[in-house]
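Presented below, as structure tokens, is a lone chain in the form predicted alone.
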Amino acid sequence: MALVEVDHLTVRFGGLTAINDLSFTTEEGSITALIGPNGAGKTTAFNCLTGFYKPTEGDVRFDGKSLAPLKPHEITALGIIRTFQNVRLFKRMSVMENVMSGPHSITKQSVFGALFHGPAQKKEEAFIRQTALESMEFAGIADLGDSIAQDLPYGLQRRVELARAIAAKPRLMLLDEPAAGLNDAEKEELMALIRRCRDELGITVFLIEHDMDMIMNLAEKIVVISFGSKIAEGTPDEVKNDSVVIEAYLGSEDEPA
């Protein structure tokens, strides 16, 4: 079943066109993968997703639901979650804290409840912080709650990051370059772990990523664009093998060095 549809979409500002009649599929339980050239539209697509951008033509649909009209805090709240390629943490605040703050789209209390800290309040409370310890477990940072974010190697914050993503109990969860800035042992723990959020978790998962070692050996499907444009789609065999793929990221024999 597809969880996502991207249906013709077209993105353009002013005269430039980002996105030119994109249309895929990303089928429940899967892990996606999004790649092409730098300027592609990669990032383009995923901001219609979320509701930072939208749709100058066509439609993008979540479990049939169009998110077209829909505010980004409204597209959080179906449970779409999105990380980016530079580390947004609150970097003053331990890991713990960072954590907690994944649940809140999926918490009820309103302000009136935050301020007489009634009996709902503390239970909701106790609800984020355990939710944000299970989730620093499955991410392997159960010790680090004290610390400070800005303190952790870069890694490390990458790893607070998704653990703050998978707090939020998402549906679909959105990585734009996850493994930028990781060393090779990194990368790999960091597959192992996206492997586990489908796996164990039932995450559907739909990334942007350059290092294509990553991409061929984590995504089932991939998703080519360029210049805005789809131009391949298939496993990751048929893509690496695809003359028009090859092309686009490497150019072509006649073209001088």
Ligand SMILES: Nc1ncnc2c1ncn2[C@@H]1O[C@H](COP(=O)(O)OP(=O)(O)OP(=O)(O)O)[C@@H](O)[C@H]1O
The other form holds:
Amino acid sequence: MALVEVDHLTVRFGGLTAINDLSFTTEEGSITALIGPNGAGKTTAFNCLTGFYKPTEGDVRFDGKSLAPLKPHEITALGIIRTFQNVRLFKRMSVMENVMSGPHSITKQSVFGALFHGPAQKKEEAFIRQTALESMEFAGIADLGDSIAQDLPYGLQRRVELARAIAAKPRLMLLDEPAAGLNDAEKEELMALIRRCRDELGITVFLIEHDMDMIMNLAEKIVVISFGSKIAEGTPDEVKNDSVVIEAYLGSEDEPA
Amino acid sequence: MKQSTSLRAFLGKRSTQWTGILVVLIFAVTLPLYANIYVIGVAWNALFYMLLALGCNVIVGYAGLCDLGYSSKVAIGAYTTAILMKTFGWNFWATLPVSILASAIIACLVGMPTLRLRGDYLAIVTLGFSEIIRLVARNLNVTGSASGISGIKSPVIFGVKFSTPWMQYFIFLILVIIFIFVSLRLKRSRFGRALEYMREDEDAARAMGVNVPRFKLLAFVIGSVMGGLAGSFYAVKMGSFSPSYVTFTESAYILLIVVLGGMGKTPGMLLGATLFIVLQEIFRNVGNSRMLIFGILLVLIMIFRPQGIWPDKRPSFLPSRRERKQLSERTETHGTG
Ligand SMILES: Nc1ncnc2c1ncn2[C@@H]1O[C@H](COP(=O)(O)OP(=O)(O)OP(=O)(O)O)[C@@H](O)[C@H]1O
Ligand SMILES: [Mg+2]
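Could you give the coordinates for the form predicted in complex with the ligand, as opposed to the form predicted alone above?
What follows is the whole complex; the chain from before opens it.
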């Protein structure tokens, strides 16, 4: 069974239809890309998968379970983690603290744990630290734990955001334009890291991207949407040669990538 | 011998910080030895405002909520204790769990519907609720109407009557230490971090799995309970409590201390409260224009140091020395092997 099922999803904002009867699936253990011109509704689709928006019609399912009635934190608890199109770190906190937010969804100590510092609380706190350090190491930012997030260059902030997502030990990672604003070297590193997330950690990756090189290299399946509707779906080669896709892209973007 | 060397090593690391804490603590404990009644009274007042600031700080500083009615939380605790002692003849200590419970329940009732909404609805609701508490207290017989409840008996603690000034001073000092302990423990935990994530970026916090309304409510309840406890002790210290305490001015003073001290910073609350009381004593004769002075002070702080007077400190969570060592060992073996 597919891990993610988007089933006749429609999202409207007043009169504007951002997503129109969209259906596709993502297999467990795959790297899938969602592409489309600006304003096509890609981020909106992610927002529905993470509980930030509610479907107007249709449904989104994860592992067979409908996500529509769930709140963002409940969805995160199922093992879905997201990053944002424009990096959203906890700016004034240390990188360590940022990455420690990853295991929040898989731990549960609250006020009494905080006040009484019992063995369960200590064990969990050690687990959170350990997980954070491992994720930082995995993402190649192990030596940045002391830095304040907002002081880092943009490329590293992207990496911190990814480390934070990895630290949640998710089943599914939704990455909204992870390569935006990165230079070529950084893009290469990012691609390698995303691939390692899938290969070594077994995380299913679903990403939105504008960078065609990256998509073609990384994704096994591509879903193309335009004005909220799916216009193509298939392997990179299939999509690359699809006349409808070429038209949609040439029609909306002046410069081909 | 052995102990003293390890103590020195311990102090050496963060010597300035610990020396500071030790000096303040020694000063605070020995104060009644050389201070006169007036000074002890002022010091007690500072301690009381420290309690209120520490409690309000959990709501305003930690959770980033705007509470404009903190004095009503004090009133809930004070009235609970006053009524149980005066009308039902309870022992003071027995009233405290009830005071905690009452504060928590009322905070839930106010917070639950409001904290789900975005934005600063809480500011309006807390302001309005505070007004309701005052009006209800003024009009009920059980709260003694407008004149309030007086003649609350002073409890006896370790054979000493609570009504002696130095005993009051010490009990409140112990309370402040407990509140500091609670504040620090809350901050340095998964709970405290979640609040900080929420304050930094609410959407990102939600994406990381923080149940935002729940954590806001928890912080609101904890802050309210702290205010209620302070109120219970205030009631027996004063021997009376009346609705005239529950004013917007009082709530604004508490908020002023929290902002002045630096939201979220525990030592800032202590300094803010001390400064506030000292200024209040200095300008005692100026009467109502005191308000003007505090207003100007607040504006100046907001312009020149919006993060409050207490200096910024390092983040609470960083890789420890041991963790760093483990890491460098691991990367070394990777490199050579
Ligand atoms: N909360 C909202 N309220 C109203 N309209 C919205 C909202 N969110 C998105 N939209 C609209 O929905 C459409 C799709 O937006 P979306 O952000 O999903 O596009 P996108 O494919 O991610 O584009 P980009 O490549 O620029 O990120 C846009 O027209 C946008 O203005
Ligand atoms: Mg987008």
